[in-house]
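The chain below stands alone and is given as structure tokens, in the form predicted on its own.
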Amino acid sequence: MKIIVTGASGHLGANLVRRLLDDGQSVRVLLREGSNNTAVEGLDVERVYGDLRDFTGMKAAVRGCDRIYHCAAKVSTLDGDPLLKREIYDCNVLGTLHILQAALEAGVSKVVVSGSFSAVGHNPEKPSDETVPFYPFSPHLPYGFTKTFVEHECLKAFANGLNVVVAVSCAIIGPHDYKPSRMGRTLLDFANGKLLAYVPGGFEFVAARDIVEGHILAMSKGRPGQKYIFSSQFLTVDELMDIFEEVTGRDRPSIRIPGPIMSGIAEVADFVLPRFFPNVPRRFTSGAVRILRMHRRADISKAKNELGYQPTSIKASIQSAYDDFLRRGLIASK
């Protein structure tokens, strides 16, 4: 039977895509009209184009499908305006729970989710599995409420009868990252002699290709209703300027922020901005910078001991990454 693939134009799908046809399974791929869709150019998938938040519609996309790999979500570091409020939660939490209405009716045997180490609660006394919960009221951007939400949709679901799991993600580092993402973004500026300063902090780490492994795995053994942590490695961001300079041949930013001052800056900034230009992309907003401040570690374990997960290399993802920035033409030469 046939596997969907949602968000298949973005980092983690474009991967994911590609190991599914390696492994020689019929794909359907769910596009929106209109955007970027150069990830899934040239190979041999179904294409079907809708709108999460169109539930006639994503009824049509799952029809004769057996499983579904839900990667599609509105990805946002901002707090935004009501505006981009209301559309990260229409694609993020409406658009899961149009999905997975959608996987009931048709009778899809299991439906895999990707979810986000954002909607994981933080212990600081060890590093946090997936039995923290998700605190509410310290200071979190719409994204990651949205990404609690999305679980809370799947476990709805599994109570209704649908075999459903969540593999939750950290940041993700890899190649065909074509639109690209935040970490993408990072790596072609730090490579192209654009990246002028950095913060200090640390977070974990994902290789594009472990994530998706860990999606097979979630498919394959994942218990029903359950969700599983990915991570390949914790780094702070001075052993990842350290793995870029080594990668890229160019060094780092001579100006490294201290993380006190970067809060004030970006707090000041969050205050100014959303006001008068609430929807302009920012590298850094406090919530980014506390996180960052934050040392947010991953437990692994359930992963590896019930699905027999084991992570790879982040710097030869990071490598791959570049190498496939250079060969499509976006890193200049030095």
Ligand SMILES: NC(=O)c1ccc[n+]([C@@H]2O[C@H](COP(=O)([O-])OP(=O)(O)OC[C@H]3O[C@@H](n4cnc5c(N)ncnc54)[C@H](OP(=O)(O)O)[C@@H]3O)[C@@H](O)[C@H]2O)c1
Given for the second form:
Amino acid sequence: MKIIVTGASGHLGANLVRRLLDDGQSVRVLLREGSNNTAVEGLDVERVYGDLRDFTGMKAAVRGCDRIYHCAAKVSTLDGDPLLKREIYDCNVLGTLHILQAALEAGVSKVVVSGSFSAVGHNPEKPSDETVPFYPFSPHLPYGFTKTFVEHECLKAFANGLNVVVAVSCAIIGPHDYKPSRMGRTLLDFANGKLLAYVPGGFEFVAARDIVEGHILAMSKGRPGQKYIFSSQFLTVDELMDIFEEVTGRDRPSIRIPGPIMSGIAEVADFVLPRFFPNVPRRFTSGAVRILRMHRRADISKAKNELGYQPTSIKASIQSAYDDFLRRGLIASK
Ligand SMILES: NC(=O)c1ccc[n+]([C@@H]2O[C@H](COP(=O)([O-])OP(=O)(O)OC[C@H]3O[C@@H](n4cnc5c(N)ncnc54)[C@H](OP(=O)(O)O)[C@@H]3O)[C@@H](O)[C@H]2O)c1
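Now show me the form predicted together with the ligand; what you just gave was the form predicted on its own.
Below is the whole assembly, all chains and molecules, this chain first.
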């Protein structure tokens, strides 16, 4: 029984593929030629190359597979220019549509699609569960909109007879982060003394091993057409800095920029930077600051009750991300 993982070169995919191999599964990975594919170097996997935006290529990629983990997506906290918006939409929404359609045509038995907490609605009164609808008229990033439409495509495919489940992820932290991710870059900058300031706020974080376990549980026990939120822990940024200090042995940046001031700075930067450097990655976009200031919390009862999901420790995951960066020579000695 062959399993294909899309997004295998990414942070989640790299961890998921290793877990599937440890479980003795036969794994095919979807990669793109010319990308940084270090994440799968040396792994005993079958490699196929293609782009989610190419339906013919996706049909060929999934042929002969019994199960699909569709982790690939264009992750972005930028509002971006029209070209970037188009790329995010095409990769995420059309890409998922292609995978789901290809799965239906190939008679794949089950698909797990990676969802995002940014596509779950926000209720300031209580932690959000899977029933809280996404509210489209508050400010969202293009990425958040597309992850909502991804869920819509999953429901359409379910209505057409596909066994598909959405595994919703919060902010992932953990090892095998080869790009590295936004959280990984923050930890690296902290460990290398390059994080000059931080913004208070809070968010739900998920350990890489927990979101991998969530995907495995969604595949083995998830009810068709359902979504499940997986988180390990809510942390304020101050609590995150406490853990970073313990793990790295360094002090946090002395500058703690109050949220309203940072929002103002980020909004000015949002206005100025896109005109000159529209697609340059930035740590504090106003979208990212807004999300941190919302202190969004997740209710993971559904995953616990239906799937038996048990989150582990974010601190242990930060430690293993740090150890992995250290092993790869990305952290300079103090
Ligand atoms: N990281 C988080 O904190 C977080 C939070 C919530 C939800 N999620 C969701 O979790 C999933 C995995 O995220 P991640 O953190 O692992 O992302 P990531 O590290 O940025 O990796 C994204 C992966 O998707 C692939 N990809 C993007 N566009 C593609 C295309 N057009 N065709 C083929 N492959 C394409 C990338 O391949 P290349 O190497 O070729 O670019 C890469 O392997 C995504 O669905 C994301 O929305 C992540």
